[in-house]
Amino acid sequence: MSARPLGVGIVGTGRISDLHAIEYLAHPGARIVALCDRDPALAAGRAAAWGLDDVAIEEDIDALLARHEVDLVEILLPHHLHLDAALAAIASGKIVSLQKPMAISLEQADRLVDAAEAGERPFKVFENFVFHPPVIRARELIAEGAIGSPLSIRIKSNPGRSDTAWEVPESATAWRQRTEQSGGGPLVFDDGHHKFALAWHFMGEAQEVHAFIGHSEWEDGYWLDAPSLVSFRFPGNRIGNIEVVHSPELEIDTRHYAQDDRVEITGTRGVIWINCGHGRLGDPPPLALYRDGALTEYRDLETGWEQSFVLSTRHFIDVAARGGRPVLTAREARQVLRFALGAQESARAGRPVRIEVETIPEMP
């Protein structure tokens, strides 16, 4: 560990920053020293809520990057602002964690990959679902051979309603409705990043994607890209799909977004089910394994969605202090983005789309 805690600057203090801040506030190797938002009152409110009485508040990212006490920058901005903010942070010599998706086009992604790989400091695109405790345990079981060789993955994304969900500001919803800013729909492209990352995490890189992306009215004039179905072919005669369905009257148990996420991975010998994500339906086991005629339930796992943020951030703090490879690297994040953009291209063209497969080292 370094002689002093990493000085952390958070750029963008919207709703999601509460989850990103948890581990920085708790970890002895990090300290939040600066916040940046075009609305300084919002940043000051976050500082007060987090118990920070000596944090700097800036309205301009360049002013935050100029601060010598800032070692690591957490960028939590709308998608269309990612490229310029990340390039500036890399150029300033900061350690960078960039909110997903890394960019809204492959051209932008390529520029970020080049800059990140040329830089001397760690760079990650933040992805939390691969750090969710049930996902971590599922990957361990698969590595141990619990289901044999994985043959397929099925991912269900099911937003609904919830009396226990947190409040999301209208401004956070509004920009996601504008595809020139968001890069795509709120479910298949934005939240879909988590699902595409899970498909990559368990099955590797897809070689072909075929998608139907729907459109439905939501509320207050907003729209959702649902119902949708995205299917994949992976090398080795393996397959997968992501199904997105909006159930407006489905009550979901959650402290965050009103959404349930379920994953089924089938192998040559068994099947694994992951039964929770943003929220959950009822009280199923967070993880279940069927093999050799027996069902094993794993109920002693942390299931709070916030735990995935804590563990993702903890891993990156360790990488920044001791070295190693962050998750997701810029190049890994580019492949996840290629999944999402391939789905959009397929839906527009009404045909399968081939995806360039790029060999990337496995996650440590």
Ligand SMILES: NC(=O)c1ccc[n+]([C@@H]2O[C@H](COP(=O)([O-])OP(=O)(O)OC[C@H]3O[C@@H](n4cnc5c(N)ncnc54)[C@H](O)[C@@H]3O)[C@@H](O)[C@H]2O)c1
The other form holds:
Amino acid sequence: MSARPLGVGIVGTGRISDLHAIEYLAHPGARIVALCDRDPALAAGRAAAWGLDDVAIEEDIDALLARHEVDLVEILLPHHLHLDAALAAIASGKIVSLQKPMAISLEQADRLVDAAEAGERPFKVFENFVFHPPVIRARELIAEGAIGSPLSIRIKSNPGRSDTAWEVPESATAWRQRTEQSGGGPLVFDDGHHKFALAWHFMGEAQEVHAFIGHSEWEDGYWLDAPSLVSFRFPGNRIGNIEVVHSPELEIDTRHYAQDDRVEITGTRGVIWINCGHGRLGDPPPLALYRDGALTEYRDLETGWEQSFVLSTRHFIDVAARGGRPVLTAREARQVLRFALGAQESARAGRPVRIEVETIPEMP
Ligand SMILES: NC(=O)c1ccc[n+]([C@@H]2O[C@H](COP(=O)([O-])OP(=O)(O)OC[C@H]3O[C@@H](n4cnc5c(N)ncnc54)[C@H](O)[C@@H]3O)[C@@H](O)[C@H]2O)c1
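Okay, that is the form predicted alone; can I get the form predicted in complex with this ligand now?
Everything in the complex follows now, all chains and molecules, and the chain you saw is the first one.
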């Protein structure tokens, strides 16, 4: 741990910043020292809500990057701004955590991989779902051989309605409706990043993807890219799919987005179910394992979705202090992005798209 806490600067103090702040506020090795938003009143409001009275408020990312007390920059901006913000942060010598997706095209992703790998300091793409406690436990069980060899992954993404969800400002919805800013639809590309990341996390890189991406009216004149179905093949005769269905009258228990996520992984001798993501439907076990005729429920897991942010942030503070491989590296995030963009390409072309599988070398 360095002598003084890591100075954290957050760029973009919109909806999701509340979940990034939790661990930075709690961890003895970090301190939020600067906030930046083009709406400084919003940033000042966040500072007050987080109990920070000695934090700098900037309207411009360059002003935040010029601050020597900022060691680590957390970039929480609309997707079309990710590339320039991340390049500037790397160039200024900061440690960088960039929210997903890393960029909105492979060309942009390549530039970011080059810059991140040439940079001296840690760079991470923030993909929190792989840090969700039921996902962590499922991966441990699979590594222990609990289901044998995984053969398929089935992911359900199911937004609905919720009386308990947090409020999402209209501005946060509006940019997601403009694909030149978001890079793709709100469910299959934006939220879908987490689902492609889960498939990649459990099964590795897909070699072929075949997608139908639907379109439906939502509310207040907005649209959703649902119903949609993305299927894929992995090397070794393994398969998977992501199904996205919007159920407008389905009540979902959540403190965040009105969305439920369910995952089923089938192996040669068992099956694992992850029954919660953003929210949950009733009280199923967050994780369940069937094997050798017996069903085991794992109910002693933390399921609050914010835990995935807490653990992801804690991991990166540790990497910044002690070194090690960030999750995700830029190159790993490029693989997830390529998977997601492959689905879009397939839906546009109406045919399967092949993806050249690449092995990421171990970090020195
Ligand atoms: N991991 C997750 O589960 C998850 C969930 C939600 C959002 N996200 C990601 O977080 C990021 C932000 O999403 P959000 O929902 O908080 O969006 P948001 O619209 O609520 O917040 C974006 C903020 O950026 C500010 N901004 C825009 N342009 C700016 C500029 N040039 N300089 C400074 N500030 C600027 C806006 O004023 C706004 O406050 C996106 O990458 C999104 O994909 C991830």
